[in-house]
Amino acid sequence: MMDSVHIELPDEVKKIISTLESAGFEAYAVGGCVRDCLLGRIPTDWDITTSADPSDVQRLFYRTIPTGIEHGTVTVREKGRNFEVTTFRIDGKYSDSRHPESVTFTSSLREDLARRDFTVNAMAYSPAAGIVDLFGGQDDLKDRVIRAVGDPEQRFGEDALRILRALRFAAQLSFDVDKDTEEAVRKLCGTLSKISAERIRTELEKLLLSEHPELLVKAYRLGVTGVILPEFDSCMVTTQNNRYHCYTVGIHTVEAIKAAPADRVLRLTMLLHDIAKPCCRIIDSMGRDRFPGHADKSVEIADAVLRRLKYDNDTRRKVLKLVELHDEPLPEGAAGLRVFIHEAGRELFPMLLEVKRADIMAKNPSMRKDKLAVIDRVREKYDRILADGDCLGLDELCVNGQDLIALGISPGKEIGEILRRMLMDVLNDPSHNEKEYLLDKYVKDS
């Protein structure tokens, strides 16, 4: 079906369309860029598919790396901004659940258009043509589904990545999935098993940032958590009998990321801060749930999950971080609060607090008031702290290594035993961070 929709292309974009057509080549803008045109959304990137070979669209642009050539793909670079131009292809067989053994160039657009995963991203757009819409994706944006580009078990077969892309676009445009889309997810998903971790790190964490983190739900129905994490599924099955609970770990893990802001380190941390309370749930005698050492042991899992997923160092630090912090009782006492401050680290004690807001959120919503009110005073006392300056860790302190070796102090441990018991001493009450005062009472009396 075509369509006289106009989209507005960038300027680029008509350029690279432009010079293949007046080549005799046909050119469109397709994929992900044509339906978030649709939707009234800003794309981030602008794909382009040609009938023109890739050595025809090294010979007609100026500036091109040959991204994946064997797979038809050229990326042209215009005004600074790189565009990827791939060939109308139709895939050969997939033996890994993955990659294609071998791609053939076609002149058709209706078959290069079949071998895409959802009918939503199986659209072309050119000024000249309009919409080009075969398969139904205008229908499906209105109808707000996910649904895969002719027969589902085919598609997935092909690659099993889909399963989860499936489930992250319903999360990211907040639409359904297909029943039969769906139902391929359910009796496919054990094929995720042959994917990269950084892959299905990529998908998760889309769905973690999206504003329906919750179709992780439908994802543990469907058996994908089960493949993919599955130490969440257990979660799913722990009850929180006590009075601070009203869901399961699982439901009570989701509204956490739900009340997070979206932010990568943020709802990770809610993902994981629980992680560990199905192997740590005792019942007391009182019939009631407890979960004691819970969040040092989810420190513990939570390391296991990301490293298993190929999360860099600097993410897995800040995540267990504030894992392990999650439960801890806030101070509000000032002394107590900057030594708390220093011991979570000034850049992620802010975070802390958006982890505890979101823990409560998601609790007893007769339990929330009396908690959300010590964030609130704990906030206004950091805040203060803050705005007074107060030295907050080392590199604030007065007193350095490099004025303790000027007094003859031998650097090593004993320098920094001293700068500890000092930073403590200002922690306690800021006023003492002078050099004077420091040296005198931990170095000239010592």
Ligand code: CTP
Contents of the next structure:
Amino acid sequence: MMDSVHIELPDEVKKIISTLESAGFEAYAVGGCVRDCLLGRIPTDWDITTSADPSDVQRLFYRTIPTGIEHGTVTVREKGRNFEVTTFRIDGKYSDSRHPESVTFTSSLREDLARRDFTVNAMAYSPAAGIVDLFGGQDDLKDRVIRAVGDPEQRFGEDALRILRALRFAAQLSFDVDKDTEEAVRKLCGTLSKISAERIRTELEKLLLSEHPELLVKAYRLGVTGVILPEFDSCMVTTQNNRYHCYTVGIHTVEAIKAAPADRVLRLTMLLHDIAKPCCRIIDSMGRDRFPGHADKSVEIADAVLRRLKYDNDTRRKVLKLVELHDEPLPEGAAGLRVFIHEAGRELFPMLLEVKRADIMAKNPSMRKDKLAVIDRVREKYDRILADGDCLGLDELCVNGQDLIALGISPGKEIGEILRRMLMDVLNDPSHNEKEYLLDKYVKDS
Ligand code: CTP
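Switching conditions: you have the form predicted on its own, so give me the form predicted in complex with the ligand.
Every component of the complex follows; first up is the chain already shown.
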């Protein structure tokens, strides 16, 4: 049960554990932080499990927040950082695969660890006790396996989100999923439909941002995407029999996700960039698959998916713009490029180059060289445009609405129209971004 492994706890965690122990309670770092330390990864947060009741925790620490008292969780603030301190508990029956109807506090660490999802997440550590590993978590870390604690069906029955979490952890940690756990994923994935969109979104995003987003294919084979992202299933069965491609739409999508930097907006864009291909597919007279209008239609479907997953407006706006433009040819001339950057948005344009690069990397390798060369040339021109400080938007135009009002033009549509014409002129030739020139040309004549 005990082990001589040493984990270097942050000072705040040591202090919380020793304060609880001095008051006669047991306390341990638990869950993800123990797992990550044993893997040599830096934990994102430190959770503490204790035999103390929430009221004891509130009494023993100066700054506490009652985050989830009914589930036994009190947040302790130490040196500006938050630490969740949760009383040992046994979860009651989950009536809806989402929430335990009740939780019962217990004095047994074993019972607390036994209610957790996976063996690698069910270990505790304290400087006094060392590692407490009652379910083979260290062996599974060594074998790189995600295995439910005890009966997988029971664990998934308690919280169906764990079905997706199994795949997310496998993707993040480069682990396999244990055979029995995988069978339970296949059997129970339908119950994911009871889980809130926000919780699904969090796990799906972690999977997409992981080192192995290709676990999405396993999710498809096990029936998981059929429940949370059926649009992806259609992609998996849509061929792309033409010279540009070498994979189905689904595999191309996964390869494109992998090829993109691990950024939320970029990976979501790659997930959704071809999402309408299944409904746009036609076979031309030469027997080749073609997908006319797929970018615009993908914007529509991507919008529906992102709304369903309750994404915020800003993420939606960025992803949809990138999906819309992902297949647009990039102008190579400086003037055309400035107009394009203006239309894409300065913030999104460099992201669009990443999207296009990832898209190319997931297509037929024999077409790659020339297409990447275009991106490189455009990137160089873009860097030069930035270095030269060329005007790329109304905010950089040296005439503004006030200037026009001062010249007697009444506020309203006309001003917007004049500014737009000035901007087009300046995008075409940056040397025209000169007040006297622009007013002379566009106001005096108008
Ligand atoms: N846990 C669980 N079942 C869940 C969610 C969480 O048993 N559905 C337990 C696990 O012991 C897990 C711990 O609560 O390790 C903390 O959960 P969470 O913060 O979601 O995951 P971490 O393991 O900390 O991993 P990460 O921070 O990378 O998400």
